[in-house]
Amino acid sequence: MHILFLNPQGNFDSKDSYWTEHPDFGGQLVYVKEIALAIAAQGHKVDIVARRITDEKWPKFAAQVDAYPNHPNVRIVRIPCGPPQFLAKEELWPYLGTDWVQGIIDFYTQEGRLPDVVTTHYGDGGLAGAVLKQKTGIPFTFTGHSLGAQKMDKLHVNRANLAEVDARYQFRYRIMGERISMNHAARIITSTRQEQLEQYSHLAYRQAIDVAEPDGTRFAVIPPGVNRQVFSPEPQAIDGTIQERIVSAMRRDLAADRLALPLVICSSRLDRKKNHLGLVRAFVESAELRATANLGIAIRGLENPLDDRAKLKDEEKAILDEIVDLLEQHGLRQVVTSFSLNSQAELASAYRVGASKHCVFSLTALYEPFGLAPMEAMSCGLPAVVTCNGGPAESLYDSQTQREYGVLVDPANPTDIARGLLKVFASPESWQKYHDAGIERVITRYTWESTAKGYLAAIEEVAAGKVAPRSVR
């Protein structure tokens, strides 16, 4: 088959170049990527179709078609849509039905030959996915990732405050968007059966799509998966590099005494949602935290982000300002240490070295759709404290068995995520179960292969009675 992967907000290029310097180029870059990867290496040929930019700023993106190093199957389709420059997501709306879906069927028309089916990724990517459809019955199905309304909710959007958020947010064409979507697409693919019921049964999504029977019938539960060949357990020659460097940013930022403690480590990207402050409440509320550990934050491309966080821009800024100034008024600017994580060879990296000396990984975001971080730190044998809130409820405890594979918190709470975090620490008995719980979560259920296979599946059930291939007339 030919697949098409349609992520117009989010940007690839061969290298991977810019990954987490947007706060548009989340996880769904790595997502989109490692799927595409694993299908075309069971011989279908892919494409991942985004927008094509011309902007001195982002130089990657310009070339119309792009591929990555020994993946012959798999290109990176690049289509103008509207201005050439870079445009955040929330700008993208007006052009994805006209400018952007035109482009794409132009230049398939060119090649001769339409793919066969679709499949889409956020709002964006599923209205644009409506559009094609439309106009040339190509069928597709949706990945909705994080919907809007759940958004909303998060910034306790009333009356008072529609407009001004709104204007921000772009919400009353992300909800149609997302709508349009749900309503045409042949399957609706979810990360866990807790975003399916939860996220999609929003009053902003009634008529749209039901949970329940028949609707739910379209829906298909397909967790994502961890690349194992980066984030492994095994020793890799980066490793020595990487522990050097951590080692000297724990000497230049923590106190003598503290630092043969190990690390709680917090390498997601600077963003209100992912709840760093409430992390470190954790260690400012409790004393017994603060005896067991230090806080390790890792930002991409500040080699001291605490005290060079002048050189971010104005969110990511205003976040570690308000780090800096609790630690500073409860003089425990000696318990945190922050250090530069620049791609996922060195973030795996950290992972392991991590292990080595019994850190634990932490991700107390407010709601995370899925949580692929932690099964990547899982996976290089680092343990997990977690959200409670939303897919890593589903990834990190097993509610049939009550097993669990990692430790959930409440992130509004500082308290329960400081005994989250003292009751992995426990022991060094507790810290080894897990550490051999979470490698065998991954390996068990979570890696692309077997992501893949899913996609795979509805995919082939959504093309089935295509037998010959879609030729331009």
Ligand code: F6P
Given for the second form:
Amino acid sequence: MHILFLNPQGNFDSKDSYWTEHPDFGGQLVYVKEIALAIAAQGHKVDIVARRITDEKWPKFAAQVDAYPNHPNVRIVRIPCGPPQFLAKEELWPYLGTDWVQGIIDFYTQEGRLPDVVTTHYGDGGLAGAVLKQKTGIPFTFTGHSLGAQKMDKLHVNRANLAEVDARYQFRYRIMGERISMNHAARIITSTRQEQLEQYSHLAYRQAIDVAEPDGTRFAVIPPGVNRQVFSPEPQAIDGTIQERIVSAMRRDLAADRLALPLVICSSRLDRKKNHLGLVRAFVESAELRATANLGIAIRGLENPLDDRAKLKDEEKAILDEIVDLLEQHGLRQVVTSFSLNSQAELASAYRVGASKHCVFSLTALYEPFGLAPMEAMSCGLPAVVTCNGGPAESLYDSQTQREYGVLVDPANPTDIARGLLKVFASPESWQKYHDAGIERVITRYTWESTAKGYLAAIEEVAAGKVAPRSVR
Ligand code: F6P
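Starting from the form predicted on its own shown above, please give the structure in the form predicted in complex with the ligand.
Everything in the complex follows now, all chains and molecules, and the chain you saw is the first one.
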């Protein structure tokens, strides 16, 4: 089959050139790329369709067609969408259903053949997929990745702040795009059953989708995978460099008598919903945690993020300002270090170096739709202490067998975050138990090959017309 992956935000190029500093970088780009490659490896033609960008700051996104080395069945096809320069994902809405879809149709018409099926990603991809289907009849699947309604809830949107928040995040277009995607997709793909039942049943999506039967049959639960070539526990050449970088940051930032303690490593992008402050509060409030470990915050692009935070964008700087203020109020500035990690390879290396020093990974997001980062850390042998809100509730705990693969904590409760971290640090045996269980969980359930199999099964059903959208309204 010839399959499109519509992903207008972020972007793709043969070397993943800007993935760490790109403002719209995140797990979704990794997800789309890995599944596209895994499906193409099974003999299908796959095009990742992104936005063509002519902007001197992003030169790698200017060519109309690009490819990944050694993946002849995959193309990156870039179609203009609005003005030529880079635009953040929130600014794309006005151009998706017009410019971008028409450009896609023109491109494939000119090639002489329309694709068989389309997979769409995030509300922007889904909106384009629905318009493309309306114009060509080509069916599509929709993967939300992250839904606007949950983000609005976590940002505590209310009547008083709605205009201000909406001006920044364009929720009015995003919720509309998500509703249209859900209503017209032949298949809705989620990473967990909980995502289907909790996220898609949000009041904002009422009458666009019915998560219970019979519409429940339109959902397919397909967990994403971990790139185990990158996130491998096996030592790599880069590890020496990353160890030196982290140790020199520790020597720079931490009190001399704290240097022997392990790190709690946090590598989330600086976004309020990732709740870095909750993790810092756990250290501020728990003397026992402070006696056990230091906090290491990894930020892309800055060698000394906490001290050089003025170089960051306002929102990112504000998050670090709050952290530094809180630490300084309590005289605890020397309990936290920060350093840069500028690629997936460096991230994986930091996880391996952390595992060799009996460190722990933590992600205390207020809500995490799936949570690939904890799985990547676990794949490198780093035990994970993670928010119980969202996907980690299924990936880190098996309710059938009652087996734990990491520790789940309440991100709104610093005491519980400290409890979870101390549970792993409690003894060498405890740390080892979560180290072993984490690797086992990834190997047995979260590889991209198994994800691709799930996608192909859904795509083949859609292509065969076995599932069709039931427009509720
Ligand atoms: O495009 C960057 C990205 O982080 C994606 O990886 C992710 O799916 C999406 O943004 C999340 O967007 P939001 O925070 O607006 O829900």
